[in-house]
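Starting off, we have a lone chain in the form predicted on its own, written out as structure tokens.
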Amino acid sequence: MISGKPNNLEEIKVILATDCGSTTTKAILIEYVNGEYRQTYRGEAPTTVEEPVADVTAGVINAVTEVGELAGRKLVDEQGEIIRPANGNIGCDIYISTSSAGGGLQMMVAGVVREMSAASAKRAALGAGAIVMETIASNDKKLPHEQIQRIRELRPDMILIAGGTDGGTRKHVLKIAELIAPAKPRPRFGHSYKMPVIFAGNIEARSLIEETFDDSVALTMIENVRPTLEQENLAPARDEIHELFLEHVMSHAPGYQKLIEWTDTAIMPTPGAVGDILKMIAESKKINAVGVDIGGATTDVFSVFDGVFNRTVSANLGMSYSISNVCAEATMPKILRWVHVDMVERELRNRVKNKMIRPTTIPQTLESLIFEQAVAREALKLAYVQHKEFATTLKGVQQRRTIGDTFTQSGGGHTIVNNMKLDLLVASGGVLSHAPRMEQTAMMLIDSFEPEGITTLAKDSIFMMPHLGVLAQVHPKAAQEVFERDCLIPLGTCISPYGKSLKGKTCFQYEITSKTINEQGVMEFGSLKRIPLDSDESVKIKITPTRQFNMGAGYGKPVEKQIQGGTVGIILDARGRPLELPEETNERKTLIQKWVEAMDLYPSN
């Protein structure tokens, strides 16, 4: 391998990035073309972290070789290693990677109070890209022996302990440590390394914590995640989790030591990288954003509101391995309310079981596609509800309340997720990214997330957000340019007032003007309309709601904005918020049919 990383960012012209997933390793090539960075070629291969190969780099080389063949660039040398730096049509300037192979990063968190220090620890772990297997707290309603048994049963990659404000009482967080230490938690990858334990609690308790644990664990002390009741300090914990993930977890997984030596920056957990790119875009554009990645087993939701980042993992909500859980939690009647054609419930239950047995199958008929997208709506809706419950203002803080708090939509104002403030909604994951029609992706997003006001909809074209998240650590300019030009496919803009009225009553008036368009009209409550508008076009839109509806400026007050088009265009949604469907079956099916026709969702139907 030719080594030698460029000395400055201007010298970086060819970037190779991989994402080692649990089943597939994806490689992309990013090149400096005509004065800007563009994603040019993509390849993929099966991940090889498990037997019989048991070497993650084999899958990486296979994916990279495919990219090289497509690009006409030699990226791998005769020794099977990545060539650097770039020289003509040979090699790349930097190589970076993310990983969720082998189940990704799995953690246990512990804190004194479940709603306070334990919640802060969980936010730090989730933000770093971890799956939180269990949360232990003094008030989690388990008896001490039950907590110890649970700790012994788990095989996490690391443990994060929090509790107590700096300078406060020490005995409560010490009790938590005294539960974990005698349980002798065992790491997932066996006995070849010590269990990493991070203490991010009261700095006054550090000496007592050190005395509690013996040398069977690798104990690290960092800044308190909750130094005061009013303050949350998650960045040091997230950084330490990334470091330990690389040092302890990745280095003991098959082939990762070689991969670590190849990369020019630290390997990041895939969800952590996705969160980083969303944060970067939200900060650079000064917008509020929500991203969702729905997979076979889990659904990740990311959000940035007023600069505050949150991530949740709904481990029981997915479209293959966990589809039965979705049907159980949402219930079949709620799923079928999105279906406008006749279906036999018994056959649908068999279809769900078959999907669990054969998780890689895709819908082969229009009926199965309609049903799968109905399940996806409920999975996304449930995941978003969980996210809103978790993404809250800090609990335990004394706050002065005003009469205005009584009328907030969020039922007490605890959640920081506000759909009226949402500027960008990004979709990724098979059922969303690979839907046969972009209109279907847009409607699954709108029906499940129920955006309010004016919201831009987009989808991740080939799931390159993980690659760009780790690239943002090395070359932010390249990451942002590729994100905007090649990663996001703009679906369009959703116009949706908050409020309720009677069917057929006026919801809002609209005026759309540009050099080529001059359209105006009235939207009745309960109706949908799509206006085609290409992604390279922008128009000025004025929405004047009736007194029952709010577009963000207040009830009955008009809103004007310049908006961009997309593959779907402008979606005028006068169905009201919160979105409610008729109880009566035939009435509901007739209404859904009208929406299907308005959006041209299933044209062959």
Second form
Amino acid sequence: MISGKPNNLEEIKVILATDCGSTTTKAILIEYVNGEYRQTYRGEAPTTVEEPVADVTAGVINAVTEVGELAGRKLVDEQGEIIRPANGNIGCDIYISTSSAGGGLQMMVAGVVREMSAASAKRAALGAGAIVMETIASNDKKLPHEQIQRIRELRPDMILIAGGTDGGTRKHVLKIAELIAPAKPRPRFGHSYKMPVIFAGNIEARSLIEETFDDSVALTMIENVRPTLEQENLAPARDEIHELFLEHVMSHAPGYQKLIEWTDTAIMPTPGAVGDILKMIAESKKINAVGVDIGGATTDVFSVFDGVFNRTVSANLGMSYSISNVCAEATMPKILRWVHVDMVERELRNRVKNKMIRPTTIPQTLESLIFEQAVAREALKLAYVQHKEFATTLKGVQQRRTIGDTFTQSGGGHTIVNNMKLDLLVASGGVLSHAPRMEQTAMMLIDSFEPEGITTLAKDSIFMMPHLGVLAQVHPKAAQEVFERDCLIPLGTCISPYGKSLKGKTCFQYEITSKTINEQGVMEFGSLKRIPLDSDESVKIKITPTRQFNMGAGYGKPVEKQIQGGTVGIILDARGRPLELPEETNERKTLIQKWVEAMDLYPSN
Amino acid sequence: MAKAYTPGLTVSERTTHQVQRILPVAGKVLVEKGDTTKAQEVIAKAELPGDVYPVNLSHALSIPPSDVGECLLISTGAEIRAGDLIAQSKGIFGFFKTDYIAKTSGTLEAISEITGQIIIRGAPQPVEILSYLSGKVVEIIPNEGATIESEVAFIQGIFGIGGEAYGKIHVAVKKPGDALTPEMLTADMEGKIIIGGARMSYETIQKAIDIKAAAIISGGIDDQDMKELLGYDLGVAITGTEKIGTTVIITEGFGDIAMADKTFAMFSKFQNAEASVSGATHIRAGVMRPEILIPLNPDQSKEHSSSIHAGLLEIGRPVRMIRDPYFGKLGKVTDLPTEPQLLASGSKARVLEVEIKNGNRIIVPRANIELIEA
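Pass me the form predicted together with the partner chain as well; I've looked at the form predicted on its own already.
Following is the full complex, with the preceding chain placed first.
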């Protein structure tokens, strides 16, 4: 894995990591200080994949030079290359990188049944960090020539075909291949390389698939993503996607050949790396976690529930390039329901479009900030709905029924995302990370994800999850230590029972105890309260809901837990779940105003 | 003196401009290096492979897939016309045969004895590429297209809808701050590129469509009007394929905003000149903005008076605010403090001080301004 570099993990003391984004290349330095790994310095520079530079390594060197200057460490030699291994305050022990430059990895997937093999193929592609442009299936209600037309229009970086369990249908798999082969799909990066096509379906259909495609594509065969109906096997497909990403896509992007040679482990697509680190943390702490990264163009949602990882990317939900699409999909009345001050829709529509055409502008006025955060709530809500619809149990699994199941049996395909079981919710991306007050970040998360029970909220301090994801491949211990100490900023803990009642009725009683705090009280339905509690403080909390509400132990059943503080503290949310807002405008505005005051969200003047 | 860079749009009175015109698939290039082309001249053509029509003969004739080859009356590569008998089942003892009559014309491309499908490829679709810009062919890309170069006046808009269009420039307002109203448009503007000043309304654009104007260009438009025009709320900012009857370009932004003085003066100078325009806009990495190209005569002044709205941000530099609460206001930079300052939103950001036209000085985040020419 690490050629010519320290083989013993303990010898690795200085780690340099970069993330080459579409617009910015971010470099971080991780050092072994006082017996633990810490992120120490950070630098950034514009990404240089476009003309006139057209060499990604120029941006990398600029960002790394900035880190080096800040750290007082010489990281780049006279030949413009990264110095390794570390010796005193010169060089680093390993260098690793992720990349989403050039629009990331864009894929098309195909399978026989949309909800089964095509869904498995989509999960494999998304898990590898790709944007899935289109899913083709036998049952997608398009006529064959329409499907072929669609394949011809798309220009993916690669295609993943699944279908059929091992030893199962060959005919239907072949039919899918017969749609793709004559369409002669062309890769995004011009004529210089053959379109990579991965077949991850019925192993007995391989020879037929080979006969169907001519040599205009680069066909590879890997293990079936759905060898049996009950089993999904995504890892081989995911590894192959990563390999082809490096071999075909990355090596054709300007300067990447050099970057590939520089790095000590394979370059990963940025979202793939973010997913890996979240998965690692969830596994090591044995918790269920959800992470979100809201960008200008896209929103990624990652989840780990009972050890099962899922990732979705909502390609047209974002806060600058895609803000207009959020408003079109959510509709303006839904966005404005989060706003407690008067705003004129015709004017707002112009503002949204102006943000879209000039994506780098920032809110100057408070009104502008309130509106953008309202848009963010709806963008996050839409992205989470898409995620829940996608993160499901396997469809098509045959289940053994007993007499007791007669009325309750559910087929496969129900969501595995369960907000009551959610332990940790992590925020990342401009609108969440750069909100002027942490309370705003916390409330955007709570209003859009609606966590239930007891949930820890955190945010990625400087968006270093991609770096740590790829570091986890090489040095899991260092990745986990930095993640816990420097990456996550704890916002606090949200307490929110499931259920609803009448306004003013009791929702729950709370008791908070520690060496320094002893507080108890009653929360009325519809109210919100913040109790400050520092990040390094821990308290015991007992919540006793009324019988209309459930905290996870059953309706009316109390729960007790040791919880941690954060920059916001404890948020007692008695607004009920699902969260509903009054239809009547004035009533709604008054209520939102109360919540704003309770959380001290915005300056009062 | 503090300095910073900020992006902007290009408005150039004379520049050497190149356009690369490429076929979607390999074809024939009709021009040679050194040729002179007119904007609407075809410079390359190709044939797109025809549409593909899969037919499940096994189902159609109720035969096993393995029998499909034997039942076909034609072989791979044969031409098919709609109505032709192309397959027949063997029947029982030679009787009760089932025919398959082709529903589409094309060529038999493939036969599968596993799925029982045949693939019929439709007739190729001709595709032609125009020169778009009147100029000289400076490069031939074999089988793909050519690069055309010309001396042009070049104006980038900020947002557009509709594709490429050609016509003569016709400035329909007196000042850049004048709104473009329907009564300013008359029937004799058919085929013209109509230039307005500030906002143009839905009614104005509708009138432009009615009189068959090639394009309509002004400073701004209300998003509500654009929604009515398109019939839907534009979500993803990838445009250029809309077919509303005319190409629409705004040069400044959404809302009531005057066209930049420099841009308006250039259009006025080129009244009646032939121009090529494109409304295609892609606002993502690799930004594509709408554009107006006015080829210049060789005898016109050779003086280059390029005024790219990008470059150094410094004291005295004219700027325009591009976000509320000062959207559209013009002024000059009077101070560039280095330390981030607290904004009314509660965020901290690097700012600049601008003296606006009424003499007041305002503080604006650096991200919210655009450099303009005096």
